[in-house]
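Shown here is one chain on its own, the form predicted on its own, set out as structure tokens.
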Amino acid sequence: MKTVDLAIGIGGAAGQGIATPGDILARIFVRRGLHVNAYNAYQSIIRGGHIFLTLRTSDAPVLSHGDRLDVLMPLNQDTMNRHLRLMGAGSTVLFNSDTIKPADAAAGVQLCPFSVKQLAPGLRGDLVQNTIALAAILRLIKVEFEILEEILTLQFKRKGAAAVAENVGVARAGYDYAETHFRPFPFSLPDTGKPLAFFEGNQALAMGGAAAGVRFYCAYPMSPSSGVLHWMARHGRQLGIMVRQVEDEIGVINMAIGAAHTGCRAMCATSGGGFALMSEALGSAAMMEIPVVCINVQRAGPATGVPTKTEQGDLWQVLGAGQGDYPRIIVAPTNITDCFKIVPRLFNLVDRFQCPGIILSDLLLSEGRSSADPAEFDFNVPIERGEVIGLNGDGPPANGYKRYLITDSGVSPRALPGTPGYAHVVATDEHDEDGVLISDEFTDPHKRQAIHEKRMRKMDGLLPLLETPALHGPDDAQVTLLGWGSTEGVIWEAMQQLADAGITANNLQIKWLVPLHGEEIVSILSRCAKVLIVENNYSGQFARYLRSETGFAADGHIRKYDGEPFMPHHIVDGVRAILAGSTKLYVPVHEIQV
């Protein structure tokens, strides 16, 4: 049972220091053992534009950034104009009355103006109003000032005692002013005593790579995947990981494949535009049977698209990456903890089956931040390298080493380059068991068919090793919400809202996309009363994929493709509309410009 569910919105222009108060609040909440979910809507410009950070905290797990705001902290007039009309009764708006003027607010909204000129005379800059507003928020939710003072001291101590004193003094002025002039919230922020971690999905992916034993990471910076590169660059030397920023994505994937060929675990990350450049090389990794992991953090496309907005629009891109048929593993993590856990799991699979693996994340998941139980992040995971031979000094078989030996499993024993007695040819042309190329002149259709079938047999052995999706929620629900990847949390919260409205719903969330548990999925869905597919793209890419693989067609669809993620009420409204028979396709649009 929740005792608190608090959502704070901080908005302004790029360069106004929005991240700092958000980070401080998150740190305070997590220190108290409270769960946190943060989503930052921003534009692809360095200064100006509109940025809006939503930070939501509760003593229960926070599944999404939610539907409402309890506190609005506008740092400029534009933010006030955009968001004040959405504030409801019981909410609070804190703003610098020297520069920001509110329009009419709804009944029950507490407007809390403060004057920077009066509270901090002689001081200028955006950070002053941020500090005052931050301190006022903490007073309204009854957080002791000493906690903020400690954090500000740590944050500014490198600038000297004078800077610490100045910032603590400004904060004290805001804290005391709020105490005497503003009405506090009717609750105190609890302290559960449970230690929690707080980080973004890209950091979790990078840490998952470190846990998996990655020793080579390369990338070309491309939002929203750059956070993986940032973490690797910051920690790579300490962890023994070689990190390289490469000139383009073609160089990235080929460099990663080259490192993986030597036996090194190698990983790279990009977004859809960069992934397009990697497609041919991913096919070559499959042809040469080299295990490598590539992360695609989806953003709104096509082309450059909207670089700082989210979408689930690259599913068909990764399904068709590279010409021809070849074995690959595609997985879409469902939450930030999953981002960490899936990387070692995927590396063990690609090593065992000697094929490329693709992680399909998106901006919401990779740049979103969430609290998590530190116990969930185990760096001592099992490392399974598959069938690597020749390392114990034994020589090759008497009839010579066949790198691409045709086997029932489709997996050929792998020898690393340089292993004495195990020399072999590796190239991107089709080949026979020995690695000898099958050229146009000497093409043998029987050999081509046999080696092609060998590679594709890997998928038959792979599928039983993957966890079968399972229903979350009551078995006899009126509605089944089918989703994939990052929509899990917001679907679960929508289910709670539907239950409150007397509509029972459950969820089937798909994580392993290739190979797909088609028969098991259809078996589950055939027992469901009404199936609605929820996805963050225009064309219903997963709905089309599921139908192409199984023939299953859903009863309705809820899709969003305006660049912003689903909010719980978008899904609730869609379920209501479809159940009422007014539509089979519900497309919400974000109510505010963010």
Given for the second form:
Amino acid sequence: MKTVDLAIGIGGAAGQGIATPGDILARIFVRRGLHVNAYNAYQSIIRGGHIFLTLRTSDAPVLSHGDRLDVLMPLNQDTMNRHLRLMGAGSTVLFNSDTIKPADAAAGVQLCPFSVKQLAPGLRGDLVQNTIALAAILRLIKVEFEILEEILTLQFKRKGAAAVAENVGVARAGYDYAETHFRPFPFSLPDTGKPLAFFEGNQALAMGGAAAGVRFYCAYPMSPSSGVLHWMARHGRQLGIMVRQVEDEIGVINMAIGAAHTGCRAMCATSGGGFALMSEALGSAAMMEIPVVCINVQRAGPATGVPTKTEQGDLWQVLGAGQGDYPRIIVAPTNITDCFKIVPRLFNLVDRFQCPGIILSDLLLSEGRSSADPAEFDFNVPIERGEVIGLNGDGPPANGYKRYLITDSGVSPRALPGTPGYAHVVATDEHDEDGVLISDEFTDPHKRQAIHEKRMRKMDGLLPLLETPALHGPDDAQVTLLGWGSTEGVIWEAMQQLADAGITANNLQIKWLVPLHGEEIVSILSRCAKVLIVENNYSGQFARYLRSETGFAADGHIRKYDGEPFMPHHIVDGVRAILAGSTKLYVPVHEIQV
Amino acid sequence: MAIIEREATRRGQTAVAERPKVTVRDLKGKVDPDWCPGCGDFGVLAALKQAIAELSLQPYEVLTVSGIGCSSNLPGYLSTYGMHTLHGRAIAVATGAQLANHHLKVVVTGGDGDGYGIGGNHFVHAMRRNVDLTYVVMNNQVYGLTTGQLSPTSIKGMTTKSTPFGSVENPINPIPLAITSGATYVARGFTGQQKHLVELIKGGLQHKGFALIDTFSPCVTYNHDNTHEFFKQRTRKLDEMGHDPTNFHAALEKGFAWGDEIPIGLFWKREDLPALDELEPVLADGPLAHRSLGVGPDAARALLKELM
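What I would like now is the form predicted in complex with the partner chain, since the data block earlier showed the form predicted on its own; can you produce it?
The complete assembly is shown below, putting the previous chain first.
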């Protein structure tokens, strides 16, 4: 049973220093073994605008950033104006009364004004108010002051003893003021004694790449994928990974393919616009049969779209990326920890089947943050390179080596450049088993058919290796919520809320998109009473994909495409509306302007 | 396994005598070229083979990367490792391959449309990075494989299928572009001067850094302006003109020259700049492609600690 479920919202303009108190709170929570989920709603702006961080902690796993706030920490008047009306009974609002005035609050909301001028006379506003508010929050949830003191000391050590003393002094004033002036929460923050790790999705993807043995990483900066590049750039030298920032995404994917051809594992990440530029080359990787992994961190499209907002809008783009038919693997991790685990797994598959692999993440996963048991980050992963000649300088000169030898599995042994005796040409033109072009002088429909079938045959071998999706929750539920990728957590939380309201629901979450376990999915869904598909896009991209692959049509749809992720109650409201028969397509309206 | 020693190739000190002999015959590919009879590209293929043979580069140590176009079919006519990549992408793919295994000798071949048109962005950035590539462009000033349209190097006024009333655009001049973009070996050859072309390609192969050998390789089918005869009458060797390839301003001046006298030869060379792979501390332990995979337990612990 959970004893604490606390959500803290910190909002202000970009540049007001929202991240620091957020990070400090998260660190304090996970060091006590509490679970954390954090979502930062931000804008494509460097200074100004409205940024809102939601940080939720509990002694039970936190599946989403939730529906409500217990604490609001507005750093400017704008944030107060936007969010105060959503604060309910039992919640607390902490603000600098020198500059921020509250409007009317709902009954039972504790307004906690403090004056920076009074508590920290002579010190300048913005960052001081953050420190005071942070200290006050910690007092209200009964965290010992010494913990904050230690963190601040560490943080300001570089700036000298005076800076440490000043910040600790300000924090002390806020802490003491809260003790005498504000009502604390009715619980004490538990300590499980088992500290958890706290990390961002992009960090998890990058670490997954390191675990997989990526030796070449390249990218062109693009939100919300740049976190992978930043992690790689910071850690590359220490881990023996070459990291390159390339002139454009066409260059990125082609450079990765060139590196991968020599035998090292190569990866790149981008968002939808960059991925669009990579399309042709992904087909070329399949044609030349070179394994490479590309991450697409989806943001709200089309075109430049909303760069800092989330969406699951690129499914059809990745399904159809590039001309012609070619083997590819597409996987959508379902939670932030999965972002780590999926990368080595996918590398083993693309190495074995010598084709491109695409990870479909989104802003919610990639820039969202979560806690996990550190044991989940097992770097000792199995590494399977498939049929490779020349990795260890082995392989005798083979007369008549055929790079694209036609085999039952469709997989042909891959010789790496530099290996004596196996020189060959890989080509994006159609070619025969030898690699000789059959696109011009030697055009041959029979050879073309045979080599095309050889490549595509790899998909048959792949499918049985992918785990089949399974129902989560009661088998005989009234409603089945079918989702894919990042929506797993919020759907699970909605299921709990539905159960509390007397509606039983279960979830089928799809992770492996291509190849798709269509038969198993339909077999499961055919036993479900009512199937509703939940997805973060306008047109029901997964619903349309499932119908095209299997003929299955769902009973209803819950969709959101305003840029913000689902909150649990959006799904609950949708289930109610659809069960009541008032609609078959429910689109929630996001309550807050963020 | 005899691999090209970094030190030996650096500054052109290839230890040719110590390598197993390679003949032009050894370099013959699986099939013969399907270029039009009389195409200049035959001359580039012959010169490239001759240069590789004279340097005794082993076919398995060489990776020849091309894009798409008539001339980009070249890797299929050679017995080295080869990659026949997408239109315009050869430089990007070759950069990845060279950085991932800097023991390979990476040669890029292709046409003017492939390299200076659709691939222009990669071309410029590879030069500013001084990637260790030898780039031989078969410049025929026209699109051949698509049956005769304007190319980025087509002369102003040229009549093609896409410019039936004559082109009004100025062409790209790859020589000054390369010099100012940061290439460290910039040369121009002509297929009508085979021995000269072999020497230029050899110089490029021995150069540590980005080497461009733009080569007049006339198209006998679609370009009736810039023919073999046209260049035969106009080209003049730079070394006979007393040109100093270490003089930046002279190199630019000669690079812009075009008219009754068109210079060929080595315009520009500098050896004081390291190639990109030499600047990468990550490569100190040898080629990435030869490394074992994974993260050791100590490094893994350190990474986890960052999350706690």
